[in-house]
Each structure stands twice: as C-alpha cells, then as structure tokens.
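One chain follows as structure tokens, the form predicted on its own.
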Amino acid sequence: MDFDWNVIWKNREVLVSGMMLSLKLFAIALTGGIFFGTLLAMARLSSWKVLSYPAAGFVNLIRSIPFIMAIFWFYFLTPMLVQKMTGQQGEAVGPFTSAIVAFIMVESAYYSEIIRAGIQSIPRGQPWAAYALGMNYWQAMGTVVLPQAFRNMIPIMLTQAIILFQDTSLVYVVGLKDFLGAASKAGQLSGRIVELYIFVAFVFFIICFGASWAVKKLQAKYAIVR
C-alpha cells in the first residue's frame, strides 16, 4: 500500500487547531467535573435525604445511559432549557457549550463516586476530633478530610482524566471539528484518511500512554504506607 505521510505536515494547521480545541474541552470537563462531583458527593454523604436521594438518582442515571447518548442528549436538551429561561429565539447555544454542559455533567457523575469513595477512605475518628477541636462541618471537610481524601485518590483520578481525554474525541458526533474531526475531515478532502487515522491513533497512544506512566510514578511517590 502506498502511503503518503506529507499529508500529515500540509494539514498541520487543522490537526493542531483540533488538537488545541480537544484540549481546552478536556481542560474545562475535567475542572467542572472535579468541582461539580465534589458537591455531588458530599451530598450523597449528607445526612439531609433532600440532598442525598437526588444525588444518587443522578449519578446512577448518568453513569446508567452510554457516554454518546449524554452528548446527543445535552445537545439537544441545553438548547430547550436556555431558549425556556431567556426567551432567545434561534440558536441558543452552539454545539461547543452543549459538549461542555455534556461533559461536565457526565464526567461530576463519574467523580463523585471516586471522591465519596476518597472521603469514606478517612477514619471517622478524624472529622469527630476536628469537631471536638471547635471547627464546623465545612471546616473539618475543607482542612481534615478533603486534603486527604484526594491524596488518596490522585491515581484514579488521572485515570478518569486519561478515559476523560479519549472521551474528547467523540464530539465528532455533534459536528464538533476536535482532533479526530479535523484529521477526519483534512482524510476527506485529501484522499488520505488512513494516513491521517493513524496519525491521530499515534498521537493518542502517546499522550496517553505517557500520562499512564505518571500515574504509576505518581502512585508509587504518594503511596502511603500504613
């Protein structure tokens, strides 16, 4: 088979392009999804059924339906609910927010089972003596139990972000032009889609296979021995 891996280098502005655009959705989803799942856990933990009960109901459908059915799901959903609340006619958000309000949902629901998990992992005995100390409740979570809960999770949590990133590359689906898109449609327009596929798997394997590495390095920094 003859291969032409020129076309790799005349598109390099559209792959990088893409490639900037899959970070900065990564970079966002991985940041509101930390945020959002820590609420969503902590809730889950309350003792307050009004909080709890909602919490689980919505972790369990999120992580209960396929990662594509959430996209097409906000991507549809996000549009109604903005033109509901504003009024706004026409489009009222792109195919970009609608990823983002996807991503962020689905990627809390993920991270707050891993977060709930990292605050269980904590002797009970150590929020009781921050209360004995005087400090309240958000105090003993903020400065006791969260610091070493997420020491305790920072492995599984670059794993969710290593899945988080291969995730990105199925905004595709909603017309999104990411790193798969752009070398997807450069293929098209070249006539060299399998050079430019294994381009992308190429890049992939690197990236990910790299963070892999540093989670086990990181594992075995911050291990803690009991």
Given for the second form:
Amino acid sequence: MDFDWNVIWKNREVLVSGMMLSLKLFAIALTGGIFFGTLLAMARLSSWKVLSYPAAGFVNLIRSIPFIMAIFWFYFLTPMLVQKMTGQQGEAVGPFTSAIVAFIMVESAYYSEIIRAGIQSIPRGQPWAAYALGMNYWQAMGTVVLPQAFRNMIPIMLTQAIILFQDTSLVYVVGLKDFLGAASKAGQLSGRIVELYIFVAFVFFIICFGASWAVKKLQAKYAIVR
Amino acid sequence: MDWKVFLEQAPSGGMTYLGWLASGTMWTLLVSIFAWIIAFSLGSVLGVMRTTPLALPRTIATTYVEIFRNVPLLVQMFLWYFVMPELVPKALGDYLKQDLPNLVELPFAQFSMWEFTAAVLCLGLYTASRVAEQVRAGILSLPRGQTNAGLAMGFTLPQVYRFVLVPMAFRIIIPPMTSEFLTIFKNSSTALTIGVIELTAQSRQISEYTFKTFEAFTAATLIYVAITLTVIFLMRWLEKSVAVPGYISQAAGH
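Could you switch over to the form predicted in complex with the partner chain, since the one displayed so far is the form predicted on its own?
Below is the entire complex, every chain and molecule, led by the chain shown above.
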C-alpha cells in the first residue's frame, strides 16, 4: 500500500490536544492513585479490622477484574453517587470526570499493593522506636516510615507510572479523545487509519522506552548510593 | 434490583441474557487460553534466549521484549486488527479479513474469525514479552554452579538448558506465571474494542438492552472473581505437586 504520512502533520492539532488529554489524565490519575493508594495501604495494615477488611476487599476485587470492567463500573457509578449526594439531575458530571474517578480508584488499588510492600519493608523496630520517643501514629508514619518506604519504592512506582501512562489509552472505551482516541477519530475521517495507528504506536514506544531506560539508569545510580 | 432479568429472552441468538453471559465467559476463556499457548511457548523461548551467552539471540529477544512492552496493549490490538491486513499483500489481507476458516466452530459468535484471531495473536505476542521476563528471572535466580556442574558433566549448553536450568526455573516461576495468566485473562477484555463479544462486552451489551447496569456488571464481576479464584487454586495445587523437596518450599512459602 502507499503511505501518506502528511496526514499526521495535517492532523497535528487534534493529535497534540489528544496527547494533552492523555497527559492530564496521567497526572491526575497518578497523583490521586498514589494519595488514595497510600491511605488504602495504611488501612490494610491497620490493626483495626473495620478498616483493614474493607480495604483488602476493595483492593482484591479491583485487582481481580479487568481494568476495562472497573472503568465501566466507576463510569456508571460516579454520576449516580454524585446525583445522590448533591441531588442534582443528569449532567452533574461529564464523561471526563467519570473517567478520572474510575482511573484514580483503579490505580489506587494497584498502587496500594506497591506501597504496602514498601511500608512492610521498613523494620518494625523503627515505628516502635518512634512511639517510644513519644510520637503518635501519624508522626511516626509521616516522618519515619513513609519517607523511607517511598524511597525504597521509587523504581517500582515509576515502572507502574509507565504502565499507567500506557493504560490511559483505555479511556478509548468510554469515548474520550485521548491520544489514541484522537488519532482514531482523525484516521476514520481521513481514511488513513494505518498511518495514524503506526504513528501512535511509535510515539508511545519512544516515550515509554525512554522513560523505562531513565528508570533503569536511576535505579543503577540509586543502588550505589545505598 | 431485579436479578430475574437474566432469565428474560434476549433479542438475539435465541437465548436468555444468562445465555449471553455464558457465551461471553466462553469467549473470554477461549481468547485467554489460545493466547496463553502462544505467550507461554514463545515467552519461554525468548526468556531462554535472553540468558544465553550468545549475543545474537540475546539481542533479538531483548528487542522483542522492549518493543512489545513499551506500546500499550490497546494500540497493539489496533495494529493487529486494522493495520496488519493492510501491510501484507492485498490477497492475504483480504483473506484474513473475509475468508479466514473457523478453527473453533462454536455457536452464537457475533463476530468474525479475524476479530478472534487478531485478539489471540495480539494478546499472545504481548504477553510473551512478559512471560519472557519471568522465565529469564527464573533462570537467573538459579545458582551459577548448576550451569557449571552441567557443563563439567559433559552436557552441551542446549542440554544444560533442557535437563537442568529450564525444569528448575519453570517450577520456581509458577507463582509469577499464575499472575501472568490472570493478567492475560483480564487483558482479554481489551478484545472488545475490536468487536469480540467477550464477558465485559457482553455485560455492557446486557446493560444497554435492559438498563439493568448494576445487575449486569455485578454478574460479570462475580464470574471474573470465580475464575480468578479457580486459577489460583489450581496453580497452588500444581506448585505443590511439582515442588522439589527442600528447594522450592522456601520459594512457595510466601
């Protein structure tokens, strides 16, 4: 077949705005995922069963169903919950907000497992020592355990971030115009799906390969520091 | 809530909505199992290639793993389904899209054989890169002395792999391989984007027809959880039955 690579330049604005949406989704899902993932991990490690059982149940449930199924769940539940809580009808939340909630919830389940392992990698004696010094739970967690735990977790968290960036393409299933969605739309309009999908794959490859290479470098450097 | 909805007659296929769920489950399992056969065999070969002392196979396998790991699965799905038939000679492309013979003759398929095949190929080749990493890690975790002992006994390198390294490594990596199988099983839902009506797609379809979204998604979720638990149970049993006394027990302990 004959290629027409001009189609990419012609659609540059659509593609750039798609990439922007992907990056925005990535940044919000990453921040929210790590934040709620930390809370979930702490809840799971809590000796208080009212906290640890529901947290464990949530994490195990999310992790045992496909990402797309989880997106569908939250995409469907978010407007319902918002409506119940605010009493507003219909268009209270748009598809973008629903997708964001879905991504944050799913990512927090995945991140909580990483963070839980990180917290468990800190010797027990350290929080005990902190308590012995008169710190309370939040002080011990915030100033002794979590900073070290996050440091230990950096490589695996970055790797998960790269996976998350790839997973943002899944918002395609709820019709959002992320990088892949935008390229798909442009491809259908111009009849040049082949060129656009190859281009999307190439861009994702460059970004993810570059990022994982950087993570490897960082890890090597980090290993010496320790 | 209205769970009786599953007993109602669905508008197509001459079955109830429960039948739709069953058909979706079957396609999820079929895609996963066929893809797993590709992933496991190719992944094992690639994993071994990555540990050999020979530069060429190592480079080939590393390139493969890097390419397949760094492109999102959904994009790969579209590459196989839309792009690949356009890149091969036209006659082959048309054959793939239209005349692919049914290898699995099953009723109620609302999609073409090419959709199924593309999904299996895509998932299989994608997961092969992940399996390769697990196999490599398993082989590298074995003490170096095992290779040396094998070579000293007069084994050739292929024999060392076949009789010493690979049998040991496969037993060690059963737990991570279980996760890989569960991943392929969950990732099979990506096939819905190219029209394979597997379990997730089927539950969405039921929700669109009946507006019983909660019931439809709950049913699909329970089926996923049930299959996940079954796989974990079977793999634990396999792990126990192939354990090397005094060796694997520590690895299996966690």
